[in-house]
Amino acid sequence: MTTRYVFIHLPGSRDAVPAGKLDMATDATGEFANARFAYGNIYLKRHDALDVDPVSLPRDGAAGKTLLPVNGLPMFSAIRDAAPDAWGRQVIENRLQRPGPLPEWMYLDHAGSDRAGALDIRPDRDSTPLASTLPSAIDLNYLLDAAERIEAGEPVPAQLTHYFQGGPTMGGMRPKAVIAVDGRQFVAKFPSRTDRFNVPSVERATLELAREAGLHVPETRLMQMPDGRTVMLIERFDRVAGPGGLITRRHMVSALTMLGVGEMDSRYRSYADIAHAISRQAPGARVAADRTEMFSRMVFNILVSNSDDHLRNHAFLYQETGGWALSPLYDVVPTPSHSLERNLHLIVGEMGRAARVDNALTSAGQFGLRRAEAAEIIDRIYRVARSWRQTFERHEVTAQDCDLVASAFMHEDHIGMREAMSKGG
């Protein structure tokens, strides 16, 4: 049994406080088996305490109890959200010069204190946070060099370790790092050696297209390196920049956590499931707006063929006024395909995962929308998305890359546009 302590940055505070004890058990082969958690009594008495995990770890009735993850999951999902993602794990393995997979506690120990969201995991209750000095935009060339070596399975030279901390963020295998720019924190997303097109520039343009369609998108920037490489920056929405350079943290969990399911169950869940989680968890004044935003994101993902729309690519942020709200949009990249039949990762409507807007229309009521309202949203987003090439060119995507992703944007005849307009009228 390995024990660690979970700390949390409460709303508006600079320093984290201990929330409880995490025990991690292994099986006979030494593989991680399961976790359990107990809140600290002092923490439970705080007037400003938050649930570490809003689904698996409610504070009500938790005093003196040892809690287990819901639905037989091995780890508490909110803690998994604060652990390194797949790329962060690869960074840690490289830094330690040890092939993975490593014991779960090692990933938690070596992730640093600047994790996604408001949680931190430390060796004991009196531990101080690990020192963290974020690199800046001027360090991007060094970070790119380090990322390329890590992707290739090569050790990172000592002179690059200062620049590449590999702090975890929710995401996947794509190389990335957290950097400081103008007193704010951004995730720098790098090109990968397996890319078929310039993913950083295309992702940035896709997010800006979403902004034009009325979706909630963080600030993005595109950085061109002297050697021609491109890096996309997206501002962290789990950090708040305050006066005097003070950065505070926001509690954040994935939709996977809100639904209480494991990674392998994600594809059996739907956008409507996220809408129902919004109804349960969001402040009353935000429910309608967040459900409409979720429906709009589903439609946008259909129109740009973003098939990487799994539950970790949707998140919730805790509001200082209470309750959980949908986070801004992130991780949206078109998926080119020659097939006329497309599927999203999540279930869309009565036609399952079929990437068609008439399929989206069938689930409108689960987002609190009348069919006519949903049809108006579909029409509005489609009118923006069909001009995608102009937006991409305006945001520095080359003509060659536009051609390479063009098949992701299907003709209205193949996405059920006319059927949706006729049924929603």
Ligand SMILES: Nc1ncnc2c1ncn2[C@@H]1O[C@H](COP(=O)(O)OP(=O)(O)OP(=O)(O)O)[C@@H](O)[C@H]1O
Second form
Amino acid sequence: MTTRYVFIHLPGSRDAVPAGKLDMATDATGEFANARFAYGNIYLKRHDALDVDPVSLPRDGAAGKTLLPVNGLPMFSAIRDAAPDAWGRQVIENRLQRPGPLPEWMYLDHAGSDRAGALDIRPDRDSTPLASTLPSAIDLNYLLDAAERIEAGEPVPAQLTHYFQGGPTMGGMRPKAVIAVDGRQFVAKFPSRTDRFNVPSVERATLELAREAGLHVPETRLMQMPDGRTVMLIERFDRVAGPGGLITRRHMVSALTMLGVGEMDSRYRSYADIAHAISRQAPGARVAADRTEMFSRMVFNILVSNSDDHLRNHAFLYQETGGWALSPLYDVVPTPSHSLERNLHLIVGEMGRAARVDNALTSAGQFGLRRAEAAEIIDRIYRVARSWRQTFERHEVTAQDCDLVASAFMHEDHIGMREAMSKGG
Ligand SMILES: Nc1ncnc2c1ncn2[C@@H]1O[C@H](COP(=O)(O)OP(=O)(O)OP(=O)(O)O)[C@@H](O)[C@H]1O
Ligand SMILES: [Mg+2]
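Rather than the form predicted on its own that you just supplied, could I have the structure of the form predicted together with this ligand?
Okay, now the whole complex, with that chain kicking things off.
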């Protein structure tokens, strides 16, 4: 059994407070088996306390109890959200010079105090946070060099280690780091050696296309290195820049957490499931806007063939005024394909995962939309997506990269555009 303390940064506060005790049990082979959590009594008495996990760890009736994750999950999903995924795990293994997989709590221990969201994991109730020093934009070249070594499974040379040493490890598969720019924090997404096109520049242009389509997108920037490598920056939405340079944190959970499902079950869930979670969790005034935004994101993902739309690529942020609202958009990349029949990862409508706008229209009601309203949204986003090449060129995507991703943007005949317009009218 390994015990850790879960800390949380409550809205607006600089320091984290201990929320409770996390026990992690191992099986006979020493592998992580399951977790249990008990809230601290002092924490439960705070007027400003939040649920560490809105689904598995409600505070109501939790006093004196040991709680288990819902649906037989091994770990509390909100705590898992604060741990690294494939990339961050590789960074930690490289830092510690130990081959993976490491025990689960080692990844929790070494994700850095500036990790995703508002949680921190510490060895003791009295532990102070690990020191955190974020690199800045001028360090990007060194960060890229270090990331290339990490990706290749090679040790990072001593003169480069400190760039990756103090920063947090965010989730996701792709190489990335967090950097500080002008007193704000950005996720810097790097190229990967397996890329078949310039993913950072294409991802950035796709997010800008989404902004043109009216979706809620954080600030993005493209950084060109002197040697031609490219990095995409996206502002962190789980951080709030306050007066006097104070950066506070927002509690963030993935849609996996909000739906209480494990990673492997993500593909059996639907966009409508996320819309229902919005109805349950969002503040009343946000529900309609967030459900419309979710429907619009589903349509956008169809139009750009973003088939990596799993439940960890949708998130919720705790609102200072109470309730959980949909986070801004992130991780949207077109997937080129030769097939005329495409699927998204999540279920879209009555035709299952089929990436077609007439399929999206069948589920309009689940997002609180009338068919005519949904058809109007589809039409509006389609008109923007259709001119993707101009947007991409404006955002420095080369003609060669445009050609490489062009097949992701399908002709209207193959995505049920005519059928949707005739049914939605
Ligand atoms: N702008 C942002 N603000 C706060 N957190 C973010 C932001 N962008 C990404 N994240 C967090 O970092 C994680 C990884 O980012 P992202 O999904 O962009 O990376 P990825 O490596 O491309 O992911 P995948 O493995 O899904 O391909 C996300 O799951 C989310 O928790
Ligand atoms: Mg992702």
